[in-house]
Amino acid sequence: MADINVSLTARTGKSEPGAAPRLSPAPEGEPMLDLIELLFFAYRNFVSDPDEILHGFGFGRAHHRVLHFVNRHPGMRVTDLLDILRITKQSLGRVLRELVDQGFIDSRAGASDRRQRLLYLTPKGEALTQEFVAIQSRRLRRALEESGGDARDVVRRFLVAMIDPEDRSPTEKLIARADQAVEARSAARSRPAG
């Protein structure tokens, strides 16, 4: 694919280098088109240090999800992640066998049902994941500082608001439980023992 160089001087009529423009409200019922290629080209470039990372294992974005979600819900259910994911049995399917065959993850029935399937990070997948957070949270850490004072609550409330209206809460409620589970399990290490 050939790369596309287009230069914002000549789109805005700005020379600063790395200044943003300023973008008015599109009239309504105009499209878009300069925020949706930002979200593409934004996307394109989050995902960008991953996929070379997942590259040298044979892995796409897909195994980076599945990762992702395992890591932030240990002892998943398979049907969750299907329901999280919105993919087919079979393509999970797939990845899932990937992952675990290669060390990853850890597949463990139920306890009270063991047709069920839980999902665990092994110890390599959990490296893997952290090396993946911390590559992306820096980038978002520099964007986020590079626009200003609560560029985290507006872009937080910007994508939850992204999100069908009806998947919102559910969105927000399996945040929040992720976020609580992490902080007991830092709370439970950081007890002193005995």
Given for the second form:
There are 2 protein chains.
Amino acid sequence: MADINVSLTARTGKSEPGAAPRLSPAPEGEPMLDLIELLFFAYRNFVSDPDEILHGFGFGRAHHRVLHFVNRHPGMRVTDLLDILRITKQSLGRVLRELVDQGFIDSRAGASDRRQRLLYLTPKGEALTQEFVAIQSRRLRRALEESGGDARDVVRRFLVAMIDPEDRSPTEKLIARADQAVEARSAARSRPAG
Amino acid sequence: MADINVSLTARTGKSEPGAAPRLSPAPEGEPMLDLIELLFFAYRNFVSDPDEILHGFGFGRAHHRVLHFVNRHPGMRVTDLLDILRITKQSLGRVLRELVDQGFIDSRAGASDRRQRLLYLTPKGEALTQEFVAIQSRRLRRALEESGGDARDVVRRFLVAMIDPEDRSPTEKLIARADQAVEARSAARSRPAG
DNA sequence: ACATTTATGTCAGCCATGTTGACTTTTTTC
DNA sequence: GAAAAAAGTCAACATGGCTGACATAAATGT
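Show the other one: the form predicted together with the DNA, since we just had the form predicted on its own.
Now the complete complex, all chains and molecules, led by this one.
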């Protein structure tokens, strides 16, 4: 951030030592200004890692999101992706077409319902997605290590609680289902006769 | 999220009960897929609150950021804002002009260096910014309450640790300086003779 | 069988917000 | 008096949102 030199109006130095403990009673509760800003800076860095890699392919943040969720839910429908991302069909269409055209995503017609296009990562897409997961996981792991023993649970609960109440349960279910599928696939790999 | 119906490939139901505890040793450490996704959903909701209000004024996310940091650092220079936001002068110029034109921000020439334009919120800008702080603080407060006793400290440490190491100290100093200025101003208000 | 609905895709155009590059004006500094 | 710094501006472009209108194929309901 190149050490910012904000010349404040209040240059008086230390604030009154025994200053009255908030005479204006902050009717709405304590403002969380530090957390608001930290979340901004942290998130910016968090998404910048994949951004840089993507840029080399001529892709952007939107492509990352698509790759990520297709990786997590192989065989998902286009509609499911629209529901998760909450963007329009047209917006998704653009990035999805690029990803399919350039061989990162495979779009196959559904077996039972042939109107559906089920989305899968190609090996190429899988490799790229692994990079993103790895780099973002590394950042998260390091941050949690610096934050104390049960940080992972606390942070997880905090993030869930930051989500709009009506979205929490669907979101948690979505994550659980993806995790379960990963387990199933890796179990399948360890008994290839399966 | 309207309960997403992802028909997974692995429809076998419950994953092997006594499945081997990860035969592939995850060379890069445990992937933090759940946190990656929770951060995405949480941040999206977090910024959507101000977004909706802004939309009524014909403003967007970029205006929010400018208002927020000018509120935190009254009298800051344009250069300081560019350093914090890390966008180009031209991008900032557009939103700043709109905010000044519509009377949310006051831009005054510096007293000691008259090349500088020092930025202040007008009462109108201050009122709007308070709304954003209030609504985002409320979300944060509620989330912390649901996350256990020392959640605030843990989350704060976590967010700091998520920031690129070279930016941490400047960022923390920035926040500390802003907090200190707030205290100084509110102390000044409680002794108006001052 | 036929009408309707669903899933997907596509064309065209608009908006917000980022970018680069070039250039000007004012003011300070060396 | 030259050089550097702070700010602003014009033009052009990219990304990724959006709306509206429409097309096609396949499933579903009566």
